[in-house]
Amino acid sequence: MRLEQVLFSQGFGTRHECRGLISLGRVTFEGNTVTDPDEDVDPVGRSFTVDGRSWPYYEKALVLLNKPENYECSQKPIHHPSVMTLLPPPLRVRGLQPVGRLDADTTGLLLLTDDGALQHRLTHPKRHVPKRYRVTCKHAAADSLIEALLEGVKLVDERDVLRAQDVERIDDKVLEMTITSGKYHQVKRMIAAGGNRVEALERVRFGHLALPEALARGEWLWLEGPQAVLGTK
């Protein structure tokens, strides 16, 4: 692959823009300054860098982002900036999307790919991905509003019971709680069905993927593939 379709397949920008940064030096492969645009070269495993920064070749990108408070998962948003704007240029410009939506005040572990396929296979229902959230309650988690949770709660405007597939007392205020289905605001529309009222969210796990306790709130980083999620090759 020229080197010049690399830089374009990342979102470094046109192919003319990445033709420029290549002739004036401001690219390395595998450490070696480049500056033919047309050099042919076989990024992948590898990685490049433009203007000093390290950036690994991924044919499909797929990152975790560790979601702030008042951010809304939105390329258009309406109260909240996007939590596109604490992603570098190039993965806005390749066009990585939310994997799912968190609300604005919901905090957490938070996928964006530009995978359609891979989005597809996450957040279809019929898949089930398991997803944990750490809800802090209002009021005391009572034995009855676990029980509930587990057996199953009927929401407004929706046809079937939903159940948590599993609920753990953290605190006395404070339960984890894992859905595999993906309703509108549906941890706090099943607590508040159970008597109580959801104070803050935030999501802890998304299929076999926890979130980092080292990253810190509004930080992003690679992962190795739709494995990382699903456990799978």
Second form
Amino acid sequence: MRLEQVLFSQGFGTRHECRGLISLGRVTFEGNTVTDPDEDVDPVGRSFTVDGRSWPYYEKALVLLNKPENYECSQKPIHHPSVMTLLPPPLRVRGLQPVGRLDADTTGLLLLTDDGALQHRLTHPKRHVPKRYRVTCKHAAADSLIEALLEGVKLVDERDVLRAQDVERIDDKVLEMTITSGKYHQVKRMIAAGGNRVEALERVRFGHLALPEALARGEWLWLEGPQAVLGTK
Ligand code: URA
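Would you mind generating the form predicted together with ligand URA now that we have the form predicted on its own?
Whole complex next, starting from this chain.
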């Protein structure tokens, strides 16, 4: 693959801009400055640098962001900045999109990818990919709330009863619960249907992938591929 194509595919601008970066000596590949945009390289499993910053090559990108409060997952945010502003420009240019949505006030594990097939696989209702949330309730979480979540609650405008796959009491007001669907405000509405109210919501797991404790809010990291989330190739 020509080095110009590598940079273009990874979101470093137009083909013309990528050629310029290379010609100006701003790009290294495998530790060597390459000034010929047409140089043939094999990028798979390798890294390059642009202006000294290292970038792994991924044909398709999958990243995990620890979403802070007051960021919107929408492409056209209204009240807060988009989560996309937390990613470096090349990831935005190559068209990463959030995998599903978290509310503006929800924090935690948000995946973003430019892999359309993976996006579909992770969000399609029939796939039932489990998502785990840490829920801080306004009032102490009664046994009746936990029972209701496990048995299933009927929400306005939803045809099916929605139930949690599991619920764990962490302390008086804090629960962790896993759901396998992704309806609008689902956790908040389920908790409300059980007679309580969500004060804070954090996603702590998506499929097989747990939110890494060392990843600060607003920070992101590369994932090696879908198996990090799905547990299989
Ligand atoms: N359920 C909600 O209510 N909000 C979220 O952001 C995610 C799940």
